[in-house]
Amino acid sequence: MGKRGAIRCPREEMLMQESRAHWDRVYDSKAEGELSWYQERPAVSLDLIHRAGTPKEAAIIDIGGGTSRLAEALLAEGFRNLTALDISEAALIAARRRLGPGASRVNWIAADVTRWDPQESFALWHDRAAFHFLIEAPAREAYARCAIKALRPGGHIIIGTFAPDGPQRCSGLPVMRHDAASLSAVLGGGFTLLDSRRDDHLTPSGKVQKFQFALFRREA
């Protein structure tokens, strides 16, 4: 489990508990293949990780990993220093159950990324469909501070969100849609944009969700 970090006011604690309860209900109420963000193979994420040139021994963290297939896809390719973080313990339990014995090869962290205090340095930070739920500026700023602390200089960050013409809500919650420019603005001047691409994600129900992915390098 991640460290709790600074003491929070009762309202902040209540909001975090409500968010955790919401996502636990989502994952408890639906099978993996019924979730709108489900992918059998996270092709765009894998392609951008390869584009970053991340070594197989490098430390990689998947933010909002939930029941994503990214960890097992990376394990199958020989990556061996993986961490998955999600606010929902229910999601991580489901992911560990699916991976079986392979789950022991992943470090699982149940935490809110905006309040998490990373104690390890990572070569690559990956986030598909978590950042766009941060609709308040303080939450986005806290996310950026966490990413900067966690990511080593020369490391890479991949963020995938709904595109400007993508959905306005997901799982009953409002989202903030992004393009490469708005993601760059949140991260600040210490990051260089290396790649930007759109992706039309087909949900299990047959709907198309328009995503925006961006790959950045953190400069020394």
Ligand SMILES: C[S@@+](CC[C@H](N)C(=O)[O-])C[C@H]1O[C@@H](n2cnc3c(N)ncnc32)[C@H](O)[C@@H]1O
Given for the second form:
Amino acid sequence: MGKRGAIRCPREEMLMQESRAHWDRVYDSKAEGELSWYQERPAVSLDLIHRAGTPKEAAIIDIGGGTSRLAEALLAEGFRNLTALDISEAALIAARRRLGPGASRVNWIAADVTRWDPQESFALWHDRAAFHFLIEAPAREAYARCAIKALRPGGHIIIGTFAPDGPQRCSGLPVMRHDAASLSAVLGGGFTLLDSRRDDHLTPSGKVQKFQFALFRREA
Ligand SMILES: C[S@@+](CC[C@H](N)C(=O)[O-])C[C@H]1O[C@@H](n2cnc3c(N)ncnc32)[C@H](O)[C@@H]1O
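Having seen the form predicted on its own, please provide the structure of the form predicted in complex with the named molecule.
Complete assembly follows, chain above in first position.
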């Protein structure tokens, strides 16, 4: 199905394989509605995409898209250049199955975003609840380098993570919580913060999770 990043050192390769195996197990063993991050409509993400003024033909990528309903919501609005990237092939298979015939209108990439080498340019990079799993600085730096390479100047990046008062773990893994300032620091001076929102996500089991979303523009 997809393109994978280049192989690096054995430890990195082992960690990447463990991460991929973890996420494959999650998506192979749970239905969509059993996932704590499930949402029927990605309302905040859509709001921020509208706020970015992204044209319908613009190239949009959803990083760590999992089985999110963002792609079908965007297709329904007339966006037509969509890519979903996830480390888990099982997630992408489940997402494609749910989309049915619409799946052929999305470009699917199975890759670890911290090792991915983008070959095309995107107008908008969206990430809800993938970046916060990068708890080591080198991984966050690799993510930022990848985003800078993938985003065209003037393009936008939306990152949603657990907020500073949000959960410390997700899917059994530790996370790093963020506010707009820490996200801004990771991306560096080439990005301008345009919007910052907090969101209370209600999990399918009825718990509230505090999220932080930020929208940045990549300066020329
Ligand atoms: C909590 S889920 C969120 C899924 C989706 N964004 C949503 O809002 O429904 C995190 C997703 O990030 C993916 N992921 C985790 N680490 C990743 C990485 N290094 N590269 C790409 N995807 C990753 C997982 O496979 C999973 O689908």
